[in-house]
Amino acid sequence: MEKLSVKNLTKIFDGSIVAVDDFNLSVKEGEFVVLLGPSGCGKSTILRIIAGLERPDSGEIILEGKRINDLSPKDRDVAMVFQEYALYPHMTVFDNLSFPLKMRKLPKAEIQKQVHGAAEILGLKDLLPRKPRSLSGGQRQRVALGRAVVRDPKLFLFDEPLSNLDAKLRQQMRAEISKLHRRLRATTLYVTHDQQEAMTLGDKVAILKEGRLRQMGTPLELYRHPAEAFVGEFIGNPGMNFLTARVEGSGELRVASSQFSPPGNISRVFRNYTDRELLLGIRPEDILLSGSAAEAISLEGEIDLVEELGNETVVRVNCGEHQLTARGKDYGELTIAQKVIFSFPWSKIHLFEKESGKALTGPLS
């Protein structure tokens, strides 16, 4: 069942700055959807429009079958958790949690019940008498979450709630939010620019660029089948590598001044693009640094950067006009300026149009 529908949403600032451009989104009951994209892509603006904090220039927001464009924020029955904790410093944790319930004039007994229920879920029971200044960053964020949970809204909105926390605490809070969602099964729209956060939290991820929706799907769908080069580069750590290649009339592929003959089952794919330049996409983990390999494109390059990460190594290789990143284990001793032969299997290549970046195929396997 559809819980939230956003139709043809557009928002323009100062008469010319298009923050959101004909954006459409459908969120099912109980679904956790992440809006992901670089800074300035419009994701927070979309969240603020849904919450009623900004007015769209055009488009509709439908929540549980009801158009809410003209409702005030307090009448939309949505709860928003901001990047800043936005806690009342002079109030205890209990008073912070109970404040939205008092505004709704609920009976004291009901307020007590709901606050203690939210505190139990989020591990805040021992913190109820304390004030925000005596809490850690993670505890303050849990209080901010609790203030949303206690309202039992139709829709949860999260605007980069973990960006002020350090890396270890972000990881812990991701687990807390994931556990909270599994317990409540609340419909959630979550904004972040952190693709790891998006991949670990979202049932679905919507990729935005320049105010437009570029692709939406499960994390694995986006990773395995990016609809355009931008998505391939944005999803993955590091992102997808790209090389310019030309399909010759002979059926061979010219890459970095070298020519290669695709194997029979794959050559049929390339024959569709004879005399055209394409972008070849290859994931860093699919690049081998152990020399030439069968059924693979092999090129020579020079190491530009080596990052030892303990369980794996990230290596940047310059190859003519191209710069590629490889990620793997057991590379052995590598040094800057070292010449290497690297290769990647034909079966792992993604093809994209050079000009538009639109995907022509998924992996060729």
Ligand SMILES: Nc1ncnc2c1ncn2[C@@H]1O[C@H](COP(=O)(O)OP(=O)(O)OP(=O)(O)O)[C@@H](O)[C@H]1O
The other form holds:
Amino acid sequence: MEKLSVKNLTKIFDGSIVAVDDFNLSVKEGEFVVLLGPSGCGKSTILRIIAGLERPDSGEIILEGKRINDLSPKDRDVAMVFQEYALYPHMTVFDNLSFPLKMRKLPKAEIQKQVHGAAEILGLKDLLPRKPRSLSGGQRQRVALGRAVVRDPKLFLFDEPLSNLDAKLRQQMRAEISKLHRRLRATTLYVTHDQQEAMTLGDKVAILKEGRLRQMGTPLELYRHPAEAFVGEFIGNPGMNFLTARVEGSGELRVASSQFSPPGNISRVFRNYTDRELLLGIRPEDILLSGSAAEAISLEGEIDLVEELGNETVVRVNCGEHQLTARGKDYGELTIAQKVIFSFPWSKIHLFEKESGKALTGPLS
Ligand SMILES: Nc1ncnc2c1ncn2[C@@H]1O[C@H](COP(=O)(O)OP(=O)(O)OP(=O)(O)O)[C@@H](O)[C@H]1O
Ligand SMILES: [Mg+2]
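Could the form predicted in complex with the ligand be shown next, to go alongside the form predicted on its own?
And the full complex, kicking off with our chain again.
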């Protein structure tokens, strides 16, 4: 069942700053959807509009089949967790958790039950008598989560709730949020600009750029079939590489001043794009540095940077106007300024139109 639907949402600040541009989104009951995009692309504005903290210029917010545009924030039954924990400093953890229930005038016994229930789920039982200032960042964020959980809202909205935490704690909290979601199955819209967080948490990920939805899909769909170059670049660690290319009248593919003859079935695909400016998208993990492999595009480059991660190596290679990043395990000894032949199989190429960045086909295999 569709739980939340956002239709043709537009928000313009100060008459000219287009923060959200004809944005559409649909979230099913129990689904965890992540909004992912670079800083300033409109993520927080969308959440704030759904929560009722901001008015849209146009568009509709439908929650459980009902238009909620004109409802005040407190009547929408959505809970929002922010980057700043916004706990009441003078209240204990117990009082912080029970506050939203007191506001709703629930009986004392019921409040006790719900707060203890949430504290149990989030591992906060021992912290209930403490004040926020005596808690660590992770514990405070857990209290903020708990305050959303006790409300049992129709919808959870999270705005980068983990970005104040250090890397290790962030990973730990990510796992906890994931477990919490599996347990509660609460419909959730979660904002982040961290692609790894998005990929590991989201049932679906919606990619935004400049206020517009670019693509929505499961993490693997986005990784395997980016609908535009921007999505390919944003998803993956590091993101996709791009090489400009052109299909000559002869059917040869020109890449960085070299010519290649595509094999039969792939050459038929390329022929559709003769004389057009193309972008070849290639994932770092699909680049080989072991000399030219059969049935592959291979080019000469010069090593610009080597990052040894222990279990694998990230290598940046300059090749004429292009700079590519490769990632792999078996690259052997590499030094800066070393000349290398790098290659990638035809089957791993994603094809985009250069001008628009739109995908023309998936991987060619
Ligand atoms: N109250 C405001 N007045 C004017 N412009 C605003 C206001 N709020 C946001 N904006 C602008 O709208 C755009 C979207 O902002 P928003 O905060 O939604 O981005 P974001 O995706 O959440 O970014 P970040 O990842 O940095 O939090 C930005 O260009 C921002 O400067
Ligand atoms: Mg934001």
